[in-house]
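Just the one chain here, the form predicted on its own, laid out as structure tokens.
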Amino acid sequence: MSLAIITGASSGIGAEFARALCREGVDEFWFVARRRERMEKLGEELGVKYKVIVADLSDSAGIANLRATLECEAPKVDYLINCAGFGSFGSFDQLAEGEVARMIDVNVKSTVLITHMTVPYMKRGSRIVTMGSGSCFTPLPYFNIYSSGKVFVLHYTKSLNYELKRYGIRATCFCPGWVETEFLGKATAHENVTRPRPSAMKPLLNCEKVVRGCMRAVRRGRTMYVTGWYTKLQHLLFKLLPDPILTRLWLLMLENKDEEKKL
């Protein structure tokens, strides 16, 4: 029996990882997310043994729920896929304090805590995937909280991968560009905030294709996987150009910037 724990499994990249791992022979899943019906539908689609853990990972009670389940069942975990997360566009004074705190709690805090509580149940050969982003390569005004959190996730994963080598466990940070999921619709849901023009985010990457590529990278033991030609170019330019130039290129993609409102 092989087991995968997937956070953010109710839709998008998390659900696609479940499909990919099922094709590779994983026969049991723990789905962790807020929407029970979506997770149950995914489990029935896959036709494998599954457990639904309803949890809001911005809340300590949600994280405690997963911890209690691990302690009770003491499973042998083959894969941990940290896909839970969300982002919101807007300047520091356009985003509510509560939303900022939730982004940090879900994207950063829950990733670290869930990884730390799960590793003791993993064995040699197990794999961890953390959801990074192409946004971690450039300072991004008006997407600051999300992109800065992904910088943390990238460095955390790289360092964790080194620490876990002696246990035979590998960690990979998955850094895609704009992917065709619910993420962008929610991230741009607020009106009258600074955000990218819709045309600047196209073409969107196919979710199934990018997850398939990430799984190849995981099998090869890569610490980071970057996908999408724009994101790969961004990663290259990050190594070659100073931050102000990269940030200026990003600003050209935006609409409703604070500076424009003052004109």
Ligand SMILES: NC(=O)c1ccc[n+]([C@@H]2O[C@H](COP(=O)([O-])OP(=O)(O)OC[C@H]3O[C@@H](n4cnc5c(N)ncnc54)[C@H](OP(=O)(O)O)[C@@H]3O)[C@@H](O)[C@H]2O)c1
Given for the second form:
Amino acid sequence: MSLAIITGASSGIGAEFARALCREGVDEFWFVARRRERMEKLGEELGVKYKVIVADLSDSAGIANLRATLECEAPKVDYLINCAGFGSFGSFDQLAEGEVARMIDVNVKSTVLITHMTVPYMKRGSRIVTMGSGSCFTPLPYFNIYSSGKVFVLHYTKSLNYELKRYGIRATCFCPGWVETEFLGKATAHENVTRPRPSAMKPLLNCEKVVRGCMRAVRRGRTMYVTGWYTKLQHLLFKLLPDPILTRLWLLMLENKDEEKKL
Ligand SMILES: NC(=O)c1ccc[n+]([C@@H]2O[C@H](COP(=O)([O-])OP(=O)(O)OC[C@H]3O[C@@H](n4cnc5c(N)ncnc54)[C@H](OP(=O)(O)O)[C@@H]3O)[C@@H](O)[C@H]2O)c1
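Next up, the form predicted together with this ligand in place of the form predicted on its own?
Now the full complex is given, and it begins with the chain already shown.
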């Protein structure tokens, strides 16, 4: 028996990790997110043993749900896939305080706390995946909270991987460019905020393909996996060019900057 816990399993990259791990022989899953029906549908699709943990990870009660289940069942965890997350475009003052706090709570705080509570149930050979992003290599005005949170996750994962190596546990930070999921629809849902032009976010990466690539990187015990030729090029430029130039290039991709001037 092998067990994977996947946060953000109700759609996109998290659901795709469930499919990929199922193909690799994982036969029990704990799915964590808010939309119960979506996770039940995924469990039925995979035909595996699964548990649905409905939890809002922006809220400490949601995180406590998972902690209580871990303490009660004391499982052996083979994979922890931290996929829950969202991003909102817009200038710092266009975003409501609650939105800013939720972004940090889900993308950063829940990733750290869930990993912290799960590691004691892991063993030699267990694997952790955290979600970074192609946006975590440089400052990105108007996507500030999201991209800054992903920088945290990247550094956190690299250090975690180092610390857990002695127990035979490896951690990989997955950094894709724009992937075709529900993410972008939600990220651009607010009217008139400063955000990239839709054409600047193309080509969108195929979710199944990038997850398959990430699983190869996980098997090899890599600390970071950057995918998509465009994102790999960006990653190289991030190392070569100074931040002000990179930021200017990013600003060229944005629309609705006039809204900003009205503030
Ligand atoms: N798509 C991209 O272009 C892209 C690129 C780089 C990195 N990423 C990262 O990849 C991860 C997955 O995103 P995705 O592209 O698969 O987007 P998605 O299809 O929107 O999936 C996001 C997942 O996170 C869960 N989630 C969001 N807020 C939550 C909350 N408060 N509590 C619990 N679960 C919550 C959602 O579940 P419920 O709504 O059911 O709660 C959903 O399962 C995110 O961390 C994102 O930052 C995405």
